[in-house]
Each structure stands twice: as C-alpha cells, then as structure tokens.
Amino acid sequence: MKTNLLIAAGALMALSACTGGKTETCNLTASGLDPQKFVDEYRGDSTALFVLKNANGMEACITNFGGRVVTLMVPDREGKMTDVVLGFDSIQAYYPETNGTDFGATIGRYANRINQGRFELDGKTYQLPQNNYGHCLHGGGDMGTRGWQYRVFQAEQPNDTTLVLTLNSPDGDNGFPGNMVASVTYTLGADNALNIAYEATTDAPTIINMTNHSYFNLSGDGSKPVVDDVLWINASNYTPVDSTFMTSGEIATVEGTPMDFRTPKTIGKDINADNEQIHNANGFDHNWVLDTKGDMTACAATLENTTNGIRMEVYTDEPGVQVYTGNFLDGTVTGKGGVTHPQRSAICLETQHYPDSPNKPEWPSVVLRPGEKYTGHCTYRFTVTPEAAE
C-alpha cells in the first residue's frame, strides 16, 4: 500500500479539528463540510480535505482527490458568505464508481478534446483513450483510463492561504509520452481571488494542457439555473464545433452570432437560439479565442449574479477559455446538502489552450520538451456590485 506522508499529514490535520471520544463530533468548515468525510484511501492513496482562508473570511475547501475545489465561500452584496461552486459532501461521492463528474477538478494531461484520441509528435503517432464521441476528453476520464480528475495528488499546505498539489504521471500514462511531474498551486489572495498556478516538466517530448473544471453558481443555490447571470467574454472569435463537439480548425468571428458576449448579456438570452453551433453543443460548450493575448492584467471574462451582487472576474495567461453551461446536468446528480442539479444550474469558465491543438499546428503550441517548464495561470477574483437604484 502506498502511503504519502504529506497526504497523511493533511489527513491528520483534518482530523485534528475533531474532538475525541465515543461521541466524537467534528468542527465543520465555514461552508458546512465535515473534514472527516474526506479522509479515506483510494486505490492505496490517502485522501483529505484542505481548508484555505484569507483575512476577509473567504474560504476554499480543496481535496487532493483530483485536485478538486469542493467549496468556495465568498461574500455577497450584504456580506453573507456564499458557496459559489457545485460539489459533494464526502470524498466517496467524488469517486468515479459513484459519480462521473468533473466538479471542481484539476484536468490533465490534456484538458478538452483531442480528435479521435490521436496526435503526432516528432513523427510518431500516439493513441489516447477514446472516451467521448470517439475523441479523448480531459485526458481520458472513464474508469479504465483514469484522467487526473480521478487520481490522488500529493499535498502540502505551507500556510493558511496556500495549497500545493503534485502528481507524477508516468511515461505511457493513458498513452501520453514522457514521465511528467505536474503541480497545481491554489492560493487565496487578500483581494478575494482564488489564484491557480500550474507547472509541469517532462523527460521526453509530450503535450500538456491543464485547467480547472469548477462549476460556478453565483447564487449559492445549485438547484437554480444560471441563465439569468450576466456574462461578458473578452473575445472577438471562437472555435466552432461539429456534432461530436470537435473543433473544425476554423477560428470564426462572434459578430452576429449567439457567441458574441463582448457586450454583457444574460447566459440565457441566446442559449436556445436557432443556430447550428447552439444545436451542436446543446447550448454553449465552446472555446473562445481571448483578445487578452496572454496578459494576466487584462480581464478575460466576468460573470455576475444581479440578485446577490456577486461578481467574478477571470484573468489568465492562456489563449482561450472553454465556456460550458451545464447542458448535460439533468437532475440525477445530488450535491452538497442533498441538492440536485438540473440542466444549466452551473457554468464552467475553463482557461486553457484550444481543443485539439496537437493536431492543429497553426494554433498556439501545447508541446513540452525536456528542459522546458510548462506554466499556466488562472485567477477567479470576486467582488460585489452595488444594488441598482430604483
């Protein structure tokens, strides 16, 4: 049995919040989680819950199983702390044997889709799992070929605001070449931002594209759709998809299409438009080509709940953002607090390179070679908007 000392230490930290005795009770997190329910072993590796807090009372609860954000507590317009992500109350609910969701997960080696699960690098063809319409999605996510969202990361929490998760991905892992060491560092900023930094190295040429797959519902009520939230995307172009969600290779203008979010509008305004792209994706499930050109200081997107005033700003050095509007949520998944999630009860804003980039050399490269370091950054910053005057 493999035992990671850092993870075991994290498990003890979670347990230390509880008082001993036969009628042991546990101090809950601000979001209401019981840390003991995240202490387990999955395929020989130890899981735990790690709690980050900043001086403003913002809290992020993260498990090293899949590097997943479980809860994210931010203040609304009235100062009420609100959990703005979907997730589960226990670690077992995250296991693929129970739920096949990507809620809150760190995705790798390759976020999004690779056409037919094949790519060529340096004259050699590699075959990956075909787990989504014949394509490889999120590095292979089914039971037989677990993507990173179903693996246990090594964990180290150096302080109250920082968590470092590390994963060793061996050569041939789901068909990807090279021994890779990858990490994701979560940090809560004083400005109420959740900062996510990715790094990876390899000993052989390979590809890499990491992202976070949090499902956001800024109302704090995962039983409600997000279609009335207001979305803005700093992008003049997007990459169209076919009926299997695969990009064609075209970079198309958003002008005159439902994909135009350059002026803020509600998510639901055009989500049922009579449009081929909307039909293909059953809503929005597309990559937008950001106009920010890798500038972390330029806002890539904003999302606002006009009822409680919570506003999320997205910053990234990645060239794209995949926007997914929970089109395939159908009320069959029960999340935290026994809440079931109907269609479009969350939105994902996944900063990343474009889908199928390994097969489209004209797009920004996702190749990583020995001696190089892959890095990627995403920040979700939370503010509030004033209530509109009557």
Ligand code: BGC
Given for the second form:
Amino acid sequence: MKTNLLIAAGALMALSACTGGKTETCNLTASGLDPQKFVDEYRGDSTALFVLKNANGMEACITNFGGRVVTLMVPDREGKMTDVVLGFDSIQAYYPETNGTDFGATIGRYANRINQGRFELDGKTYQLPQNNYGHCLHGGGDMGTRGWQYRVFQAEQPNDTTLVLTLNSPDGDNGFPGNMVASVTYTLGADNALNIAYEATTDAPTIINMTNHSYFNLSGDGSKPVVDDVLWINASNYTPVDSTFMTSGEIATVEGTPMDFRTPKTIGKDINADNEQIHNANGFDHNWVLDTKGDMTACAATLENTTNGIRMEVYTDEPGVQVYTGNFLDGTVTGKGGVTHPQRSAICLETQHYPDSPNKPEWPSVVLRPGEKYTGHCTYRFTVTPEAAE
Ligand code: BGC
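Now that the form predicted alone has been shown, please provide the structure of the form predicted in complex with the named molecule.
Once more the chain from above appears, this time first in line as the rest of the complex follows.
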C-alpha cells in the first residue's frame, strides 16, 4: 500500500477513539462527525479527517480527499455553534463513484471554465477534458479524468489550527503541461477566520488557478434555500456568460442589472429576474470583477443570515470571485445527517482569476513558469450582527 499520510499528534488523537460500539464512547468532532468514517484507501492512497480548532471553539473538519472542508462550526448571535457548509458524513460519499459534487473541494489546476477545453501557450495548443457544455470545468471531470477535487493529497497537521495538503500533479495531468507541486494550507485564525493559502511550482510553462468550492448555508440547515441571506459584493463589473456558461470576454458594468450587489440585498431579490444573464446561468453563476484589485485587507464580499446573525466576510488577493447560487442542486444528493439539498440551498463564493483567462491575454495572467511560485489567498471570516431593532 502506498501511504501518503503524515498524521501529526492532533490528528492521531482525533482518529483514535471510535473503535466501534456505542456512539457515546466515540470521539466525535464538535460537528458530530466520526473521524473513523473518513479512514479509507482510495486508489492506493490513505484518506483521513483532520480537525482544526481555535481557542473560541471554532472547528473546521477537513479531509485530504480533494482537500475538502467537511464541516465548519462557527458561533451564531447566541453563541450556538453552527455548521455553515454542506458536506457528507463519510468519505465514501465524496468519491466520484458515489457523488459528483464539488462540496468543500480544493479546485485545480484551473477553477472555472476554459473555452472548449483548449488553450495555447508559447505557440503550443493543449487540449483538456471537455466535461461541461464542451468546455473544461474545474480542471477536468469526475470518473475518467478526475480533477483535483477527487485526488488524495498528502497531509501534515503541524498544530491544532493548521493543515497543509500537498499534491503532485504529473506532466500531462488532464492535459495540463508541467510537473506541478501544489499545496493548500488551511489555518484557523483567533479572529474566527478560515484562511486558505495556495502555492504551486512547475518544471515547464503551464497555467494555474486554484479555489475553494465550499457550499455555504449560514443558517446551518442545508434543507432550506439561502435566498433570504443578504449578499454584498465589492464589484462594479462582472463577466457575462452565454448559454453554455462561457464568458464572452466582455467586462460589463453591474449598474442597472441583477448583478449589482454594491448595496447589500437578498440573494433572492433578483435571482428570478427576466434578464438574459439570469436565464443563461439559471440564477447567479458568474464571475464578479472585484474592486479590491488584489488588496487582501479590503473586504471583497459579505454574506449574512439575519435570523441567526452569522455574517461571513470574504477577503482575497485574487482579481475575481465566482458566485454560484446552487442552481444545480436538486434534492438528489443526501448530505450530512441525511439531509437533502434543494435548489439554491447553498452559495459558493469562489475567489479566483477570471474564467477562460488562458484565452484572454488582456486579463490578469494565469501562466506559471519554472522558477516562479504561484500564490493565492482566500479568507472566510465569521462575525455576528446584532438583532435588528423591532
Ligand atoms: C460553477 C457552476 C457549477 C459548479 C459545480 C461552479 O463553480 O460556476 O456552474 O455547476 O461550480 O460545482
């Protein structure tokens, strides 16, 4: 057996107790997961669950399968810990043989779409899997051409608040050139932030655009739509799409369109508007061009559940954010606790470069060359808002 796990003390503790028998003797996570249900071998590599905790009791459970965030427990206005992401309670449910979802995943090599799965670099044309309306979505498909969300990462947990996941992606992986070493580091901050840092290097010219694909439902109840949550996006422009979700190359103003979230509004307010972009994407499934322009200290977006007071702030050094309102969820996937997820029962805020950037030389570059280091950052920070006055 090829083992690629380096389990540090904290993770071993988390993995040790559930030896079967009664659940009360099990060492369940605060979110109620049984870490033993994540111990497996997938295509020769070992999977596990890693538990990060900060001093405030915030907890993130992450598996090295696809670098996926499984649960994220944050306090609501009353201090009640609430799991704000969709996921599954066993590792097998994440396998492409069972579910083709991107719940919580680390996406690579290229998050979002590349037109016809083709791009040219230094005069050479590369063909990637065409797994979405003829385009390449999220680096490849599930069963045949597994993207990174279905790969087993090497894991190292140096302390209670940090997890480092590393992946070796060989030259020609899903058609992408260059041997690449990529990593994602999750850190829980004392300020109730989940910090995500990406790094990658290559031995030949290639492209890279990593993101996290957590499906957020701040109410903690994944059986309910998120349309009443209030969204603010710090963006004056977005990239329109055609009916195959491919960006036209235009950078369009949000002014006077349903895409204008510069003043906070509920996700649901304009989600069914009679608007070509809404029709094309079946809701919101677009890349916003952030006004933060790579400034990590400026807030890129906020999402708020006014009932329990949980508020998420998004910070990134990336130029864009893909906002996807779970339009393809249809109640057929059974998540944690046997809950099924209807349409729009979650929202993804995927910080990244713009879609199809490899074919848009005028946009911020996604090219990585030998000797360079790719880095990208995303922070999801949680606070609470006071109850609105009657
Ligand atoms: C895309 C959606 C897609 C979803 C699948 C999002 O990033 O924009 O169109 O259905 O990922 O995970």
